[in-house]
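This document starts with one chain, in the form predicted on its own, laid out as structure tokens.
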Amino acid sequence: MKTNGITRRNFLIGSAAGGAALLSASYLGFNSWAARDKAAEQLSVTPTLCDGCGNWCAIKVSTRGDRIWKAEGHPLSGNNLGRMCAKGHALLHEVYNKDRIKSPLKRVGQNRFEQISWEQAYKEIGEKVGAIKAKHGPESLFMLQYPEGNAALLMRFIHALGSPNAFSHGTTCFLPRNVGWWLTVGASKPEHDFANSRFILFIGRNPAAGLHLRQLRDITLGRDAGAHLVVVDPRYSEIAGVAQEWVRIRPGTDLALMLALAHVMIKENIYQKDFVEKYTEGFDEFAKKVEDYTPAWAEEKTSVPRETIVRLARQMAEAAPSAIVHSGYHGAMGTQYKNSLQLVRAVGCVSGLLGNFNQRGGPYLAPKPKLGKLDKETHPTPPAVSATMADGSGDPERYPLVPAGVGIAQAIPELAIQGKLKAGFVYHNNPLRSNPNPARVIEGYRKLDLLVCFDYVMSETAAIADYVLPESHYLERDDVVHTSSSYSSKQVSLRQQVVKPLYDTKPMVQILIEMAPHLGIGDFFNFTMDRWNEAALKPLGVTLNQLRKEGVIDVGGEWKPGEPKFQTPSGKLEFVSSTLQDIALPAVPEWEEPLVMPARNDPHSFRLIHGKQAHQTHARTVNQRYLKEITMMNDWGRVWIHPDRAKALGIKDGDCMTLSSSIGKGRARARVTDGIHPDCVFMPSGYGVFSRHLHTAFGYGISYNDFLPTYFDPVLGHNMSSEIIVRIEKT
């Protein structure tokens, strides 16, 4: 197959996976470059960090002259162990993407921008922010970011402006997982000793597509050493292809399964009694709660046979403590369902019954380096902001469990429409495409008096901004020191410049430092990035020069199995959450129905679920030509539907279907497959780009956000992104 001049063969030739340089004529102009730069034959290698997803894998990038040549994984990195995925290879080309923004832009009319200087942009933004603060107060300002890398600097920036409104994408991704584990064990994301486990259970988690290279390697090591891998998912996902067993479950009912597994383990007296007695709190109350959650009851809820539930409980108990229930991410334990928080709590309690925490082959709380900070005498810290966030995050009467710096991102448009937010800064985030109900999001963001977007391409959000300040591509810039928490020992790493910027762009840190004086907060940004990084590394005994040279440095503190230490108020794993008791919320995991369910007697009614593909990361990668070609070659943009349901609607494989919900409508081709639960359809996430400036991605596929109303979970405010009922008809 050939599309736009790209074939599978020249994709491989154009990546390090093909063992050669990046040779795409349309990107790198290899022939003309080689002809005029024959002398540049010396290969130079720079260690840095990939930006293909949130894993920040360490890589080594080779250049000849001033051009990128190839890349390979850094062998010392705990995240990727010397490996690179398709995203990492393909995004090397994005330095040369013609869709890149080449200089600061100012809106001068509808869909019209003009290039301006950095100094003009800073001056005008400073004047506008000053006027908005004077009229509406600093609480009318907000920052929305992806919480990686420069997060601490951006928090410093918005707090220096006097605003508490720091948002991330947590309520559209991971928040129930983080809060649920924090309530149960005192930390937000346990890691896993997969390689030494004897039983591994995945609940709606797919590390073979929501790709984590280290985890995937260790999972296969564990399987090959004899571990039994079970995937519980409405869809036959990529990780199901690695496992020995796929359990097809009705979406939104994973909580019922976990409660029933706990019921069997307690009733049959096959849980780890010594661990429960010594290291847990509230077992008796939990045991009483799950008495009614029998396998027969769970079968009615989940469509999983009761015999399967009993067998799984016994297999897990037999393998304990070397048994793992994956801690989750954006799947069933993320922001998917109304009962996702309860599900995470239930998974944590089952882990308590397995007695697996900090044991060989179980979950553990990973060691993480503690970085230093700038000297406050020389570099003053912004005053603490006493006001609560405009969305109610942290407010005891509204959303007390939502952490500072996370917030409820999908509330921003509503707050703007209400006039509570007047100006915003958006970095490494694209809410117009990644938030639900895009028409409402556009309406809200257009109500702002000022929107400043930091991006390197004209995303949907950038396209409606008042000012667009282009960040340099990740291979053109230095960033702050990064720490790793996905490895069994502590590591620090560094993203650093590989090639000089091609255009009039700047690193985010430099933008903040240069813009700060124009906003009256220059005293809080009187440092360089090198000074920031040197202060961060000082407690570790690592110099910045060492880290520049090595790229990744292991600073010790290796995890070892042994006695678990929990960071909850009781110092134990809490079957009964003392924190939830204090705020009068259900403290013991209990069954909670999903928010919506498809109509049982309507052949057109389905739940819409979604998930990642290994070669794409949300909307940030779909504008990459080679990654788009992988999608096209494999026809991976289709929506999955079960054969029985498809037949009832007269739909055959490859037919076009119309999907409609209470807020949206779209068309997609059908993939008719037994690998999906009959109650639902599955849509790959990341597609549906509607910015005409993104020429490769524009117009391909649809997004689940086009069908998702603006929801707010009653406890955490998250968007409940799989609580969507769609009507499907053959087009």
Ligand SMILES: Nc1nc2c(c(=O)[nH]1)N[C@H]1C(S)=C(S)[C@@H](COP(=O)(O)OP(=O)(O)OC[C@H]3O[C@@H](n4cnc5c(=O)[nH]c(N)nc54)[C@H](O)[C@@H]3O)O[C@H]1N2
Second form
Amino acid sequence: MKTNGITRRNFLIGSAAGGAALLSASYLGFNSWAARDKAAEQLSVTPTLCDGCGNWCAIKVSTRGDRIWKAEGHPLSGNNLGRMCAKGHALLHEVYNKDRIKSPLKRVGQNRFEQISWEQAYKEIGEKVGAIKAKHGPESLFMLQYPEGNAALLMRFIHALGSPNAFSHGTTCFLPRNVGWWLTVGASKPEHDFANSRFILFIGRNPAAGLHLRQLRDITLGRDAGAHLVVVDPRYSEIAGVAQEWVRIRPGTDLALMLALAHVMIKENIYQKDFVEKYTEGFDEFAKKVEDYTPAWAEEKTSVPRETIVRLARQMAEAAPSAIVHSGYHGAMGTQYKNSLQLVRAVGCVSGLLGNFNQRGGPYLAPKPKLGKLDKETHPTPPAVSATMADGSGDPERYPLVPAGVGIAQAIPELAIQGKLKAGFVYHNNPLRSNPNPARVIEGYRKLDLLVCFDYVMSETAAIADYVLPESHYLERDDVVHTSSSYSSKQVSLRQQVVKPLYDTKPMVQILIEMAPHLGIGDFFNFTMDRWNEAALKPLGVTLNQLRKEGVIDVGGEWKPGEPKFQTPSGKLEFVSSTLQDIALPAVPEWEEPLVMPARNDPHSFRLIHGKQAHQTHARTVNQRYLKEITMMNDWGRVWIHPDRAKALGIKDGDCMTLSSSIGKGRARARVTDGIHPDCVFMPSGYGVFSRHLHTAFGYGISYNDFLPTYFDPVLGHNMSSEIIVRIEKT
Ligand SMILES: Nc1nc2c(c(=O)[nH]1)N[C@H]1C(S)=C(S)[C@@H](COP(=O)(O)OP(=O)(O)OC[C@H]3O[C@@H](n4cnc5c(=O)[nH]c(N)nc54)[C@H](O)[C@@H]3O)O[C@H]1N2
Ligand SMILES: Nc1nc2c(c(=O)[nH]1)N[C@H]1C(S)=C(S)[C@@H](COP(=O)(O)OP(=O)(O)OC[C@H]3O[C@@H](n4cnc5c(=O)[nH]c(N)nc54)[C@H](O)[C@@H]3O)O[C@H]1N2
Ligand code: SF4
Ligand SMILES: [Mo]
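Having gone through the form predicted on its own, I am curious about the other one (the form predicted together with the named molecule); can you provide its structure?
Everything in the complex follows now, all chains and molecules, and the chain you saw is the first one.
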């Protein structure tokens, strides 16, 4: 099997998934090595950043002539420490994927597109946006984008057009996690000193599949040095597989577990009193609140035995302050449950009791380099937009805690149906597949007068757009300077062109700069990407040429344990959140039921939970055939169900099941395993692609979004993506 110079074998060499298979392969004979050495002589190496997931690992890509040959992790990168995952390797092939969009496209009928020039695309989009703005006002425009890298320029673009409507995928991913930590410690995403920790607890976070290469290394270092690693998850996840202890919790009830852990630590007087006294606010109220949350009460809610809860509380208190309750991401503490925000707050309060902030082996607020900006005299910034977002984000009367720039993306279809949004730009985002209830999303997006999608393949969203502007593959383009966010030292890094674009495609930043004059906002884009990047690097004393050469540069400021500094209104870790108090929401964490629960006496009723797999990113990588092959070889598209529940329904391992919810129906084969809580079934989240243009991915598997009703969490507007009840039957 050969794809434009990359053989299946040399893909497997790099990929973790293929490592074992290689050792027995006969081609490692002398002739092969000699041939490879010869090839190596002709390789040239460019440092850049992977775009296979949000980690943006620094990598070094070798090319031979104009062909991509192989890649390896950049040894200086704090994020990935010279490592790369299977996706990173496999996605090198995406450059040569036949499904790529090869030039700008214009819709000329249902499912019919014609190729047009960039000039024509810019001109027509400019005219259409002008007309929509004149008729409906700039607030009828929106941008839905990826919240990394080029985000600042996309925000500049939509603000220059006079619209406040900049959305990201926050309400389908991380929002409660960010807001909860921001309320509690004044910053949205604590990192962790795993390697020096003595006790590490994960609550619905699985860094061995929702991969983070640096974190994984540090977690294993910590564990091997004697830390007790505990994973709380309704299912036996990959990180549970390397832990000393898996705590199988009833999904949606982690808040009860946290409140009970706090109860035990306070009752037994084993919390860090000095820390609480010096660095926290509102302990007495919190202590009073958790009086009723006994381990026996929590056992009822969570199905975790009370003895386990008491033991865990004692173990973590014993290890404190070198003890970590991980800050979360998408599972449990992300956009999953109605009580996710309270859960994050409770985890923050337990951290307060452990006195672990900024301590060796605890959580800390990672230092980040501060980038410079363009000179405002020569490059004017767009005037501030006074209107609030159409979805009510940031509006004191509606969603005061949702930051503008994040917004509530799954509200876009509703807003389009109501006529409040008329034209949208969607960048590096695929709401038709990644948002709940696709029928509703399609209906809403179709109501728009204009939809422009920037992608490199015909995603579900691109397939219904009016214009599709193809971005160059990430190995074919430059992006704006990136700062590392998951490392104890500050770093800057750069995505840069490794090979010339194969087709008539452009980097996103270039598209914005060229399109801006056609929309009357050229003055705000009167620079080049290099100019922008040079200005960003200036305060750091790094030149763009240096960064091009090195790929990653350390700019100092390593994190060291010491006094914690909290940026909350009180300057302390807030057991009682003054911000929540001000807006009349529960200011001290308290028990809140999940929105829905499976019916206790109905053998067919389950909660549907979901999660990542290490070799797929969201539903966007399954179109890569080696990654799909990994799924197929291992039969990893199946839905997990507990043996007792399966037996009651006459379902055996491998049988086909029908799942139905209030909004959708689908079929999947069963993986019968006691690695799952009996109350729920687990669906891997990477499948169910329905764009016919994605030939490898199309039609394989199902997606949780096909079963998820359109919810808006009352406080944060997020999609509560595990509040799904499904009925299961043997097909
Ligand atoms: N390979 C890969 N890596 C990725 C991504 C990817 O798609 N693929 N995506 C990136 C992104 S954007 C994100 S947000 C992160 C996500 O990273 P994670 O948050 O780790 O991801 P998930 O797999 O969604 O959820 C983690 C675990 O939560 C469990 N869970 C579900 N419900 C509950 C519950 O009620 N309680 C508890 N305790 N656990 C529960 C699931 O079984 C799952 O094992 O990963 C990032 N990294
Ligand atoms: N079905 C399903 N839905 C999910 C999730 C899931 O795992 N499965 N996860 C949830 C989470 S945690 C998150 S963070 C969100 C993420 O959801 P989204 O933000 O919608 O992101 P992705 O699904 O990663 O991919 C979006 C689009 O970006 C395109 N893309 C990839 N590379 C490039 C590029 O270089 N340039 C451009 N212009 N486009 C590119 C892909 O082709 C894809 O169409 O989804 C949430 N919803
Ligand atoms: S974790 Fe894998 S896919 Fe994600 S950026 Fe790193 S190498 Fe790429
Ligand atoms: Mo995410």
